[in-house]
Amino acid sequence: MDLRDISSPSALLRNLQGELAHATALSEYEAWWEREGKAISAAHDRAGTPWLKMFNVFGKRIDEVQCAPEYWKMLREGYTTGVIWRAMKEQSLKSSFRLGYICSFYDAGLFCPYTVSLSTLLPLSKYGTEDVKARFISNMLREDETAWQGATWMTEAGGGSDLGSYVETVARREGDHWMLSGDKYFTSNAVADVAVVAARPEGAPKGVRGLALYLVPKRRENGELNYGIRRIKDKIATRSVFTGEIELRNSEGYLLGNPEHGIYHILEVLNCSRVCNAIGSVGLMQRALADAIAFAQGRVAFSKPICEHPLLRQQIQERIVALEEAHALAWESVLLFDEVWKETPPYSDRFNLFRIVVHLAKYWTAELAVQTAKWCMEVHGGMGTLAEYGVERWLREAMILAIWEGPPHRQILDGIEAMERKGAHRLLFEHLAPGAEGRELGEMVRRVESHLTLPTDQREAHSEPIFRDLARFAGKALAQKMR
């Protein structure tokens, strides 16, 4: 790969994917970031957590998040460029993810509002009634700065992974809609116009089988606020997405799909976000690598640029290969998702293949993003620790990418379950065979099959090494296939 491509996200996409649809839009979006967006993003990150204006001068609840107006300009640029509306207009998700990749190169946190908006739009378009779709979809597909934002609110105070135990929000039917009451503890994009929310219908059984998915707008039909923002959380990074706590108090909502399939609808939402997370992680990897190379080319030590020293030169080459393989794995999750996102339960084998790939991609790209950002700081030495140069920010952002939408252990356990229950590993090996070296493929097949025969506790306790190696193997095979 030409080192010049490392400094440009659109150039890297062209290098690894060939000719791109809407290449002009991608280049123009990147040019906007270089011209305006970078400075806005850096200033917003330095400003820290925005403040919440809960009441107007007359004491009426308004719950408005306050920050510099430039932030809203940065946010709206992605919506108008088409990070959401192109998905429906083109009936393909590829352009949305490519725009998201460019965004993540400059600000991985900002990709989160687009992620949760897409993760709202897709289940709405699949499972909403015709009346509900007519009311909300057109607002989300506006091609100007008035486009509505979405959000995905599942997590409550007890935790996020064990939804069956900790979702206490209750939905009560009232005519053609539902009234939801409960508290959501981690709510990315708390300023959304509409959100998909996990709740338990009154009388439904405990556990995940009793959960359903609802669409909850920001305002009731009479125009009043439909939910309250309790506070905006102070995070170490991803300040370009406002994470809050949401109060649902008899909030109007609309059931999406069959409540008996609610957990499947919720997992579809999460898997969409996991694809986005993988793309965002690779975008951040590229940015950290680009910054490290640029610094290493200019920093002179022992009479020559440090990039010419053999050890660092080797590290750069290894990380370029890792970037190519991470991109191949993340992009394969996009391609498979683009094939299967319209499926409903019961799912096909192709969907089960997508499921194992997205778990591998989310797990491995997020881990690589942290490692690459840490290494970038090391290349910069002491300068890398100083906030004024922005390098430490990439490590802060990467640490959150590893946790969003299920931390590493959740991806491992869900991936192992997909192998045990759906035979997803066999589908994966067949899919990877064209790009895999025969002996390596045979050894990986043997290791995975052997691991799945272990007693339950041993299988879980020793699952990370096999899952990590499988992710590396998949990335390598897919990168070879792309070449």
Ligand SMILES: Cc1cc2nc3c(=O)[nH]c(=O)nc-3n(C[C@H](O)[C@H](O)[C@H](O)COP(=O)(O)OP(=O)(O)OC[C@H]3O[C@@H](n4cnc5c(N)ncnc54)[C@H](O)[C@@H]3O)c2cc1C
The other form holds:
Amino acid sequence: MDLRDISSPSALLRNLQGELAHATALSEYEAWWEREGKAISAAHDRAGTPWLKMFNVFGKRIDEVQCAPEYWKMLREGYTTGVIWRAMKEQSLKSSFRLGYICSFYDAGLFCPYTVSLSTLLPLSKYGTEDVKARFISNMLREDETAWQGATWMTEAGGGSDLGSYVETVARREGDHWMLSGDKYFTSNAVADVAVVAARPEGAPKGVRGLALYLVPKRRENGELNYGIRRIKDKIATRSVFTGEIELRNSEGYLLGNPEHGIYHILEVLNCSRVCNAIGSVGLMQRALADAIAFAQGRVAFSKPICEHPLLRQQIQERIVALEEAHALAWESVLLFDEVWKETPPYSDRFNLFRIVVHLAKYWTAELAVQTAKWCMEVHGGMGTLAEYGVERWLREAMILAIWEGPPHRQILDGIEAMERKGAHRLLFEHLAPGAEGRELGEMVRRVESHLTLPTDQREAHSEPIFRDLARFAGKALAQKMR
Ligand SMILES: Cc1cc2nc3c(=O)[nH]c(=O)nc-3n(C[C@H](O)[C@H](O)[C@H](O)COP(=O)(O)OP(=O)(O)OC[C@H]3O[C@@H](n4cnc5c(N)ncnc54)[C@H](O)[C@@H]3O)c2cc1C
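Could you present the same protein in the form predicted in complex with the named molecule, rather than the form predicted on its own shown above?
Below, the chain from earlier opens the complete complex, with every other chain and molecule after it.
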């Protein structure tokens, strides 16, 4: 790959994906980031946690997040360019993900508001009643600066991995809508206009089977606030998305889909966010690599630029290959998602293939993003640890990419489950065969099949190495297919 392509996200997309639809919009979005967005994003990160103004001067609850006006400009640039509206207009998600990739190169945290907006729009368009769709969708699809934002709130204080045990929010039916009460502990894009929320309909059984998905707007029908923001989290990074805690108190909500399929609807939301996370991780990875290369070309040690020393030269080449393979894996999750996102349960084999690919992609790209960001700091030597040069930020951002939307263990165990129950590994191997080297493919098939015969405890205990190798293998085979 041409090194110049590494320094530009749209050039890398073109290089790896060929001729792009809406290439001008992508280049213009990138040019905007270079011209204005970069500086806004850096200042916003440095400013730290914003302030939550809970009351107006008359003591009325308003719950507004206060930060520099440039932040809202940066946020709105993505919405007007079409990170959300293009998905419905084009009935394809590819443009959203390409714009998300460019955004993530500059600010992976900012891709989160767009991610959760898309993850709200899709279930709303699939499972909302005609009345609910008429009331909310057009607001989310506005092409100007007034487009409504979405959010996806599942996690409560007890924990995010085990939603079945810890979602205590209850939904009580009242006429054509529901009233939700409970507390959500991690709520990204707390300033959203409408959110999808996991809750338990009154009287529903315990466990994941008793959960349903609701659409909850920020304002009640009478215009009053529908929920409160208790506080904004003070976190290490992804400051371009406001993560808060939300109090639902008899908050008006609308059931999405069939409550008996609630857990499937919730997992569809998570899977959309995982595709976004994979794209965001690769965007960040490219950025860290670009910054490392630029520094290594200018920094001189032992009489020559450090990038010309054999050890570093080799590391750079290996990182470029890893970037291509991670990109191929993440992009495959986009292409498959684009095929299956309209499916409803029971799902097809194509959906099961998507499931295994998205677990591999979410897991592996986030791990690589962390490793690449750490290496980028090391390439900068001591400078890498200084906030003024910006690269320490990529490691802070990457650490969160690995945890939200389900930490590594969740991706691994859910991926293994898809193999056991749905034979997803066989679908995957068939899919990868055109790009895979025959002997390597045979060896991978043998290892996975034999792993699946282990007793449950051992299968779980030893699942990480095999899942990691499968992800690497998939990325390599898919990159080969793309070349
Ligand atoms: C910045 C940020 C924003 C977030 N935004 C949102 C949001 O908008 N909406 C939302 O719903 N959630 C959000 N989350 C929550 C996020 O999805 C959870 O943090 C994540 O799912 C993990 O849940 P947890 O933090 O409760 O950890 P736990 O579930 O308590 O897990 C703790 C540790 O135990 C491990 N573990 C758990 N079970 C097992 C097992 N069976 N085997 C092996 N290891 C296991 C986990 O991997 C993890 O390492 C956000 C989180 C962060 C950090």
